[in-house]
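In structure tokens, one chain follows: the form predicted alone.
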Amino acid sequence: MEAAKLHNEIIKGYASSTPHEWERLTLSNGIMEYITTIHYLEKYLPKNGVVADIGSGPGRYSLWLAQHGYDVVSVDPIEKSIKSLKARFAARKLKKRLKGAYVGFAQSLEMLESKSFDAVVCLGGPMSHIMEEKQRKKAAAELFRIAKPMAPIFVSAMGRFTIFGGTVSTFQTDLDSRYIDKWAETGDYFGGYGFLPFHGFRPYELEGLFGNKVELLARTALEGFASYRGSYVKELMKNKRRWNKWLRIHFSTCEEPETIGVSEHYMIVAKAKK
């Protein structure tokens, strides 16, 4: 499928699902992703400053940043999401924290000055919806460009391998389709089977987009072994003792390559070199 058609399909899909995108990280399948992401934000963000949220969606992470004392500039390709984000900041009396909100793409951040942000985040998998490798590298270069020297850059992406577990357990008919062979070979999924087009990343592939421009601080699975087990996660949360033990296990294993390999999403935290 040609790049322009894929691009339009992705934009149209997210434009029609803004409310879901706001709720996604509080629903069963997004809980572990959100908890793990916040854990690493708290660990590696500077104590204060201005943060660029690239691919912000309707603002779940932008608002978290503002509520924790950061000034925020948000960028997302969906105009409806940016309008929703602005409204949520206003409703929570945080407008002063929102220093800018733009409709734009990760690979084209001309509206943002070079070396101007104390941290840069690109969370939830926007990089996976850039279907051409050349454009993914351009997006990585833009994230690096706008970060101050030594500023942390947080980028998450969708993993490639965990879907095969679902293929065996739930979606066996997909083995009759053509897409599964292409997916196994390249990680590229072109839509048509219940989800928008995206590229699934192998472990170590995401950081490779930055070349030698950054120093890697952390590489972590976001859901790990809880991937695609959202209903079980929500049930587990009802038992505080078991839930706390699971979180200890998760955070003790989430940086292991094996755990990253089976995770629905994984994230890198990198430091922009001088």
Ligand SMILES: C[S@@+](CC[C@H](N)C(=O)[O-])C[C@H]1O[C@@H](n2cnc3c(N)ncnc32)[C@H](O)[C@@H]1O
The other form holds:
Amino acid sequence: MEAAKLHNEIIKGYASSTPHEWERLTLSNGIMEYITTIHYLEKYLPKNGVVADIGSGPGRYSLWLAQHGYDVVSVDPIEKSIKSLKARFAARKLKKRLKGAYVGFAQSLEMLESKSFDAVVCLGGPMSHIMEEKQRKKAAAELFRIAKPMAPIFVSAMGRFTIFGGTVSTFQTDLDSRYIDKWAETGDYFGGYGFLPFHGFRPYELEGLFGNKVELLARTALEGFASYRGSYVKELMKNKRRWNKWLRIHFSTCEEPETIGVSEHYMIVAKAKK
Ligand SMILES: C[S@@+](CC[C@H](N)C(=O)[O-])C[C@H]1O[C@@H](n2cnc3c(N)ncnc32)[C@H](O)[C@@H]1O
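Next, report the structure of the form predicted together with the ligand; the form predicted alone has already been given.
Then the entire complex follows, led off by the chain already shown.
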């Protein structure tokens, strides 16, 4: 499918899923992604400052940032998500923290000044929904441009290989379709089987989008071995002792390349060298 059509399909899909997008990080499949992302935000964010949340959706991370003392500028292509984000800030009396909320794309952040953010986050897969590599590099260049010198940039995206775990269990019929061949060859999924089109990244591919402009601080699996095991995660959470032990194991293995390789999402934290 041509790039413009894919792009429209992604935008149309997200425009009709704003309520789900707000919930997604609290649902069984999103819990590990959220916990791990927050862990790394807490570790690498500066103590205060202005953070750009690019591909914010309805604002789960934007709100977390505001609630933790940061000023926030949010950008997402979906007008409905931006409206809902603004309403959530207002409902929580955090409007003063929201320094801007724009409808826009990661590839063209011209409304944001160069070198103006103490940190930049692009979380949960906006980068995966940019189907052309040239455009993904453009988005990375924009994230880099708006970051202050040495500011951390957090980018998380969908991994490329985890889907095959599901292929041999729940989704065997996918082996009858052509999409799985294309996926195995390129990591590109063009839609039509229940998800929006996206690009799955190899473990070292994300930082490659930035060339040598950044220094890598961390690369981590977000779900790791809990990928596509959301219902088990919910069950495990009921037993506090086991859950805490699992989290210790997760956080001691999540930066291993093998774990990143099987993870549904992974994240890089990189410092803008300028
Ligand atoms: C899975 S949601 C993640 C939202 C939020 N960051 C989170 O983690 O919950 C992916 C988001 O990427 C946005 N998106 C899609 N294409 C984008 C692009 N080219 N630039 C910026 N955001 C984009 C979608 O509108 C959607 O809000």
